[in-house]
Structure formats: C-alpha cells, structure tokens
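So this first bit is one chain, no partners, the form predicted on its own, shown in structure tokens.
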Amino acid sequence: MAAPSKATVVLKAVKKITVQFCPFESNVRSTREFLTLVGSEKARATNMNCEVIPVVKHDKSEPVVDITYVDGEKLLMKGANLTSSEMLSAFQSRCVAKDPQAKVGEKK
C-alpha cells in the first residue's frame, strides 16, 4: 500500500463518505487504498455514525471519493489522478480545520 500506515484517521468532523470506482479500471488503486484507510476499524471507532460507503460500479466510470461533513460542506476527490497519499493529506487537513481536538489527538 503506497498509503503511510502509521497515518491515524479521524472520522469526527464526517457525517458520510462515498466511495465510488470500476473495479477493472487500471486507475483505482489509491481510491481502493483511501477506501481502506476509512473503512478500517480503528478509523470508525472514531465516529461510530459516520456512514462509509463503497459503491462498485462495472462502467468503466472513474473513480470518485464524495465526502460530506457534520456541517454541510462536500468534499469530491476524483481519484483517478492522485495518489492515496494525497487523497489522505487534502481530507485530514479539512478535517483538522474543522475539529480543532483532532489535531491535539494526532501528536500523542
């Protein structure tokens, strides 16, 4: 996994996350990994009503990350030029600016 695995998620400031890919397209790899990351146990332990969905599609559509937080705000990846890494980066940073105890969490 190209993804860092030490990297902690948190699911506090996320009310939704749709995860979209085409399954037999070459590009959906980091979408795959990102769905891992969020999908995992100990990322939804942090929200236990944050809903994580995985939609696979055969239509050869590209994949697509939609994320909607507590407060009504969308964030859209379009995964099939960024890497895990990056999808990882632009949606903990959203997240710290909107839950300050998040980033207190991180350092320990």
The other form holds:
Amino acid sequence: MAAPSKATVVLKAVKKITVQFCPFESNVRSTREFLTLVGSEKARATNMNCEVIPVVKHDKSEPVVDITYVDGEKLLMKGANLTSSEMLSAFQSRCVAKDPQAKVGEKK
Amino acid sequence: MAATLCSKLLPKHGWLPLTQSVRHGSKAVTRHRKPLHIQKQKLLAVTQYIPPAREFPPGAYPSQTKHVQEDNDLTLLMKRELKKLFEDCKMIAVVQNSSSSAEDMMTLRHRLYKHNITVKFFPNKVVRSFLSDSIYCNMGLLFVGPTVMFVSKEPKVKEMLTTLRGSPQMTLLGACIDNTLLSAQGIVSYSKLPSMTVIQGEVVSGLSMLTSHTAYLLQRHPAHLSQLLQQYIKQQSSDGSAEAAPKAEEAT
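Counterpart to the form predicted on its own, namely the form predicted in complex with its partner chain:
First the chain shown before, then all remaining chains and molecules of the complex.
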C-alpha cells in the first residue's frame, strides 16, 4: 500500500528527520517510500525549519529513520520489517499527540 | 391489455364502453416471493450452472507454469533505447528524488546540460527486467521508488556532485562508471582521484624507482673507489705541491 491514510503529512512538531539506508539491500523499499512521502513539497511546506536528511550508506546496515521532535523527543524506526504505511501511521500519531491544536485546526 | 380490450369494444371513436374490465389479482411486484411460472421454472432447471469437478482445492498446490507477460511494443522500444544508452554512455548515475517541483527539475536539467549530462526517465519495471537480462543485474536493486537516471558520455563526477549538492531533495544512490558499479561513497572517492596522466606518471616513477635503485647499488662500489682514488690523487698532488713549495722556498 503506497498511499497513506491521510493525504498530507504535517511536520509542525518535528525538528529533524534523518533517513538512513543502504540502497543495495532488498529491505529498503518501505524506507524509501517513507522518505518520498515525508520529503515531498507539501510536507516540507508545512514546516520550513524541519530538515529532511537522507543518508546513503553501503555497509549492509538496516534502514533506520531517526526523527527528532521540537521538544527533544526522539523516535527511532527500523524499517527492515515495516511497511511504509505502518511507519507513517506511527509517525503521524506521535505528531498528532504532540501538536493536537494544529491538527484540530486543520480538520476544521 | 386495457387498450386491446377497448379497441374491440369501441366501434366508433370517442365512445366509452358500457363495461370496462379491469385486470386484477396478478401484480408484478409483491411483498412475498412470487412462485415462478412453470415454464420459467423448467428453463432455469435445464440451464443451471454445473461447475467443473476439481480434484483438489484451488490454493492447495502452487501453479506449475508462471505466465510470462510478453513485452508490448513500447517496452521493446524502451529496452532498445536503454541498451543503446548503456553502450554509449560511460557514466550512468541513479538518483532518487523524493520531491522536486517542475522548476527545480528544469534548473537542475539546465545545469547538468552544461556539462553534457542528460536526465532520463524510464519506468522501473522495464529497467529492472532489462537489467536482469544484461550483465548489470546488480543495479536492478537500485530502481525502487521514484528514480531518475543521469547519463553522460564522459564521467564528470565532480560537476555532478556539486550540482546535486545544490538541490537537497535529490539522493544519489549509486552509479555505473566504466562498467563498474559504485556506491555513494565510491562515487565520492572516484571524484577525488587525480587524472589519468598524473596516475600514469606516478606508476612509471614507482616502477623505475626500483630499477634506478638497483643500478645505484651496482655502481656504488666502483663509484666509491673512483672517489677514493680522486681524493688520493688530490692529496698526493697537494703533498707534492706542498713539498715542492718548501723546496722552492729553501732553494730561494
């Protein structure tokens, strides 16, 4: 499933997202899809201060997404056995928990 | 039905009949299930669907023959183009763009065109099927998600890297330079290599160093001997001149 449940990704509560993967492995598909969704123009437009940094390695390491929130909390997702929709839902639930006001404003 | 009855009873136009029979008692739409007419019942019984008898349930065994999809003409055309591309171009880089607007794309293409690097888009499925047949099968793993190919005849890696640094959303995944598959770090180290002439000079000097060392070793002894003899001659001549000078002084 490539399409997420919600069309837009809100990055208001996020400071930095580091996506690290090794493209020659076979388990990086979901991580790359997550990067596509998070790094899209719409998502970036929600928060211009948020940095999305892709890191390409070649050491057979597992694909890892490291998210740092504005209040200092970190979310580490190991994407080897996760689908992109699962990762996105986990990420968005945390975002909504952190910033409910912005989300309610958007829903209205 | 009423119309046909009326047409028989009415001798002249415009005259209403004395009695009008209204059909009742057989409605089409009922609340209960209306019993089927016997003819319809017979027809349905005769034409009932009998499925073919299966020995085993459909999901029990894996299918023996995998239906290979034949390539349609567009795919063949694209494969031919890909083949030509791989033969012509020395450098083929694979980049993932998570997002870039049309303007960003245009500026990037313009900057790359200045260095004769073209940007190509191909469907991932076609590329992967083509690569699995050719010798570049390990490149097939790179083509997942939104990918773009940068191809050029000359391996101009430094310029490409500087251009890509300008657009943050492009992620360099890997490249095939001179039929060698390189990772991202490999590309960076490739760009730091000196040019061919410098490397050739270094290799030649390294090889000739050994032979020159051997020649020096062989000539060391005779050279030392000749130095010693020269010094001896100098000493002799200086002694001789020293003896001759006091003798001359004594004489005078």
